[in-house]
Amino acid sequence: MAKKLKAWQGWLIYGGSLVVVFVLGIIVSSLIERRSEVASIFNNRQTKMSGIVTQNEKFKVDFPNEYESWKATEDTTFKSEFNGNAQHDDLASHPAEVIFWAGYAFSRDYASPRGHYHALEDMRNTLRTGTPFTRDQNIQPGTCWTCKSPDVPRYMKEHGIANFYKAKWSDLGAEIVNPIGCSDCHDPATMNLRISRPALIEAFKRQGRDITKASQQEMRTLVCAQCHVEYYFKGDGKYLTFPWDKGLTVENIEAYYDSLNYSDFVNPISRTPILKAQHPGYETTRMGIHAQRGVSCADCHMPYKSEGGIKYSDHQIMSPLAHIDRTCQTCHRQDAEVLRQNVYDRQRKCEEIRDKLETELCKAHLEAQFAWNHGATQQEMQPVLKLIRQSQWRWDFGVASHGAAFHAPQEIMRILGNGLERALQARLAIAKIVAKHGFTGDIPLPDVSTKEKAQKYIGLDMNKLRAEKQRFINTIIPKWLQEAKAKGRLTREM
């Protein structure tokens, strides 16, 4: 028989359950009333859009919140142990990557990423784009923009995507001159996140998915997807393509590039056919913790941000350690401090390795240099080739995506462990070549200790391409800048 509830007892649960719903009326009255403020500011926005918009100033005055979060990406004062959002001089620090990249852009000059309001001005300003008056080799095709700018889909529709990736990169100075933002992610007309480049989509069509089927927490990590991720430029019309037919691991990507026996170019030194990973942050995103338990980019870049009573993503896209309290802590209850040290202690794990792999990569280089110096036939270097080509891209994979140690720490070091035992295999493979053309001993190597001696040795004049880049940025840059100014494409002052 049920035991009948003492008076004082019925009184607490009636009294509680009022509590529960007043709690209730005021949550819904919150959820509506920030609806209505939604609602209030679509409705009543002073400048209507349609298409793609790409001067970024014409959002500020509707969304003055996610504009000036936007231009802060200006600022690079943040340091973490492992860089910030200043740049900074990759090849000082490692100089064996002039020799991983010798006979390719990258060395001559790569840094550090900044923030997307930079994302134009270190474009033009970096080495590895040449200079158009110099008929420089390593003038870079149009393809080179895609991420670069909302100009970009904007041209596209206007002119044809093949036409945009098969032109080249300094024919489209005067075009593509508005840095990342606003339509680079948004509808204009409806704020909704949107798919602006054609690379993915294309990428998924091939898998046999449909993007416009994902849902508005997927769409939150498939918008920085566009860019982050690795790519390669297909045929001659320099087409972007994502190399994910076979899947997204280093080793699917791999076989899928082995399958059309590409190369992004020839190392001249080794003589080895190199695939250059430029910036694989969602697949190895898609390998880590964060992404299997449902968390997207945004909720970790984009942390939500209170003001005045108005809640909004913060469009200061850098890394969760600036803003602890709102990125890690809405999950994690431990300490910021305990925190920041967990992530980078991962980082100097990942970093150890690359270390070792990068001095080892380095010597299987110039190694295979001497051996073909001393007689090695193409026979006899067929398989150092192939170790040396894995080794690199397994280094590349692992390196060149942005806060792939902290993303997937585990897959990372696999990675390049994996990168590490090839370039050992690699050297003692030319140990026996050059034994068995009559060199016994230690092989004598050059002094590429840094980042000019690596330079000077694989033959750049580097106070030349600097000279030369010094006067495409005073004389070319500023008349596309007036040309973009006089069409009416750029409206703020530079």
Second form
Protein chains: 2
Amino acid sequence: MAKKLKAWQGWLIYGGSLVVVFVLGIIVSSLIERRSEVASIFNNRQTKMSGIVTQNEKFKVDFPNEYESWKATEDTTFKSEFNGNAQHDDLASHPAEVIFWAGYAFSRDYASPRGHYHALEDMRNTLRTGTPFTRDQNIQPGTCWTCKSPDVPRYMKEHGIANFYKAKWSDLGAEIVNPIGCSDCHDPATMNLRISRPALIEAFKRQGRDITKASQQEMRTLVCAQCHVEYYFKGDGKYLTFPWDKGLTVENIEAYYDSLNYSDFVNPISRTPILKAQHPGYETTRMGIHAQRGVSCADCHMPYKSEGGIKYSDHQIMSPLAHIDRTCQTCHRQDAEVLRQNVYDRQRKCEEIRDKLETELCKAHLEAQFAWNHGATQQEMQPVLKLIRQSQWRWDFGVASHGAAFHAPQEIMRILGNGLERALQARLAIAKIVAKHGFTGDIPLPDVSTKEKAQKYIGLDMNKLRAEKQRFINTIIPKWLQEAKAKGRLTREM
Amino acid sequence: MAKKLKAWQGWLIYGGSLVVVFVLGIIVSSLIERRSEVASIFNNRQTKMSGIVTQNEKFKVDFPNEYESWKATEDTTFKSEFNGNAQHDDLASHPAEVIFWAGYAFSRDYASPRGHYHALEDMRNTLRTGTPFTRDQNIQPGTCWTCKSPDVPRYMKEHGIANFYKAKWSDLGAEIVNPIGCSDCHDPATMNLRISRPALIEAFKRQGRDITKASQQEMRTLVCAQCHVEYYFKGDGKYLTFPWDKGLTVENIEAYYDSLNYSDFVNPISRTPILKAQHPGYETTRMGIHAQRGVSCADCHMPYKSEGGIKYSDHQIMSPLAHIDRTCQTCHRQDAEVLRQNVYDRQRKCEEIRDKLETELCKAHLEAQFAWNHGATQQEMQPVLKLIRQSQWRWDFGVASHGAAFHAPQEIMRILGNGLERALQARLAIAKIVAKHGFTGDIPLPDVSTKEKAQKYIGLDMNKLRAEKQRFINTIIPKWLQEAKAKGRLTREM
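Next up, can you give the form predicted in complex with a further copy of the same chain of this protein, since the form predicted alone came first?
So here's everything in the complex, that chain up top.
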């Protein structure tokens, strides 16, 4: 019987083999096609490039997927759950910030960030950059532009790094005209990831590390760390510097600033020399489990997308919660709604301590003012001012990087818990000082419960500031853009 | 050519099939053998059992793996990194606890827990149970024994639940003699997991839930939740009750106690009605990601072991860090040392806020005492006492469950942060009160920086207490054990 079956068995094996080999052929062909499509892009670029290419539009033909998704950062609907595509007014929802930043431009205007596409527009329009109709009316240095455009590395190359930083803000209005884009993170010749800003390279060097040795996966975080970090403007030359020489924790960076006796401004209410935290996103993320497990910024904020034969990174950088299927669920098998609630839970717990800290720190500033007004001496107030400085530094460090409550929930709780403690210690010390000067009981405080009341209390004439800004936007900014176009720096229609 | 190969091809298929079927046979046989070994245990038990079997030794022959690993809880070396197998003296490392628990037995003696095997021995020996040479010298009710022995459900069945709780502690000395073991969690007839304690069943019932509907995986947590929870002794009958009716968060349980105007004792230093948290391990674990992802207590604390043909749960319950290969690494692919450091990191951050809270709360108690001594009125002190009560409740809830800093790191930070805030608010309020009564400046505090100094400060004569306890251990306890043996309750040699 075995012999009888042999003939059709042989043919079955033969036929089966043909089918398998055919399918294999199709798969291999598909793989080759995919590779060749990728290779063809790099071998047959329409626009050959080298150096720094500032105009993002030039990348559109060769890299349509990346370009279009970058351009989609124009839409930041997801971020602004408050009122559509507009920015959320943080001072309105947290009026205590007006008190914290009295004497500093942030007390005028502080709103949620929008996408990279809007970087320049939002910077020109904010009240924080003032209205320098003439050069000596500048309230900000050139350094402020550093993170906003690929024109920055171009200008630095043409004029020198230090000259960029020490310019006045308005000096560069017609120079820095293309918003954050391709050349900020890529070498246009090869499209390899590249660090374009000196501050990160210099910070690594001072730590004895060579950033050119970073792996591709590390670069997928480090290109973001060029800007999403804590920094300060060093010396009269306003040289952009990362305060990382003693380490990257909130205490390390405070120790660095303290050792230089550095402060960003003096709060005129409490007379405290204040450290303004920028957005230490890179530093705080490192304290959390995702970064510790090797997850890069791009893994969650620029997830891969497949379209046609091409897999590419989504350049519409935004909250990973906007498309959990391509972000969290790459690793986590839970339901999207469960994962979303896990994030919100972490944020809510941080916000709980943040709110308490904000309340106490606001009182500390105002009670310190009361103490000064009731005869407190410099010597008595010294420990109080130190506590307020420490408290506000912790509050700002923990809050300023919006993602931190999720990136490193427990570390942010630790930081905010310490800030809360310092604020209350300050209030306790003030209570003892005013008691010595004859005042007992609760210190009477002004009503600063809304943004408007708080801004009025610190002496800001907001109507005047806004009117001036509008006049600046209507008259000066069009001139900048006109000049940029005339000189061929700007090809995009604004 | 295809025709020529047919003969040996046929034989190849035939031979190959034989080999595959043979190997399959071996695998199936091995599976059946394994199953039959398991089945044989349950079908051929040497000791047929039913009801509650209090003597753990009786399970030794039929369940040697479970029994031997349970018996290994005699060794708690891993827990006691401080001094070998002895208990760690928590009051010595945190003298502030003596102040917190002034007027309560915990101020005499509070040490780290040892394994289940030592449950009764440690309870008899602690200074907290006192020295009831006579019945009216009891300082604890029968309820204290509830979690310590399978003799408890036996006694409850024989004499009624309420009669067990309302007994004096010493009434049950010769009754409760076998340490936590098999019948506490298992039905001896089937070895199915079973809830043996009424408080958990009753708490579920009051919430409208039926605990008999729990899945096997839920039971692997709920048998632990019979004891590793927050509870209190309700009313004169000292009826053991879980305060879960308003929910399981620290605020929910506080609201429950507040609604009953309940407190465990009044601290005589600050005159605060205090809530003593027990060990809300179940409640806090639920707030963390492991429980939220469906991980049970047993998954980490009783990991599976394979020996011979049998897979069984390790009953040497201890820290999962003692054998990371069988616990964390079941799910997490990181290096054991990395995982260990991840746990320690979380604990360190919690300890940082814990230490600050402890310092401030200790000062709050002592400063409140100063305020009372300097003419503060009941009305003035009322808000202060409320803050101290809230602060100490949060401190205790966050700290008393040793694993909580890992089980739910961010929730514990939230709880401790809130406790820290309340302690400082209390101190601020006190500063204002004493100022009104003419005292300004820092309140002078006694030196309570060691356990000895603190115990002396609260008026404890520790030498006398220890000597009395030793006399009690030498004279009364041997009588209890003798009686238990005579009545056949205790078969194990002590």
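Superpose the two forms; the largest set of C-alphas matching within 1.5 Å is the rigid core. Just so you know, these numbers come straight off a predicted model, no measurement behind them. Residue numbers count along the first chain shown, from 1.
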Review point. After superposition on the rigid core, does the Cα atom of P478 shift by at least 2 Å between the two forms?
Key: no
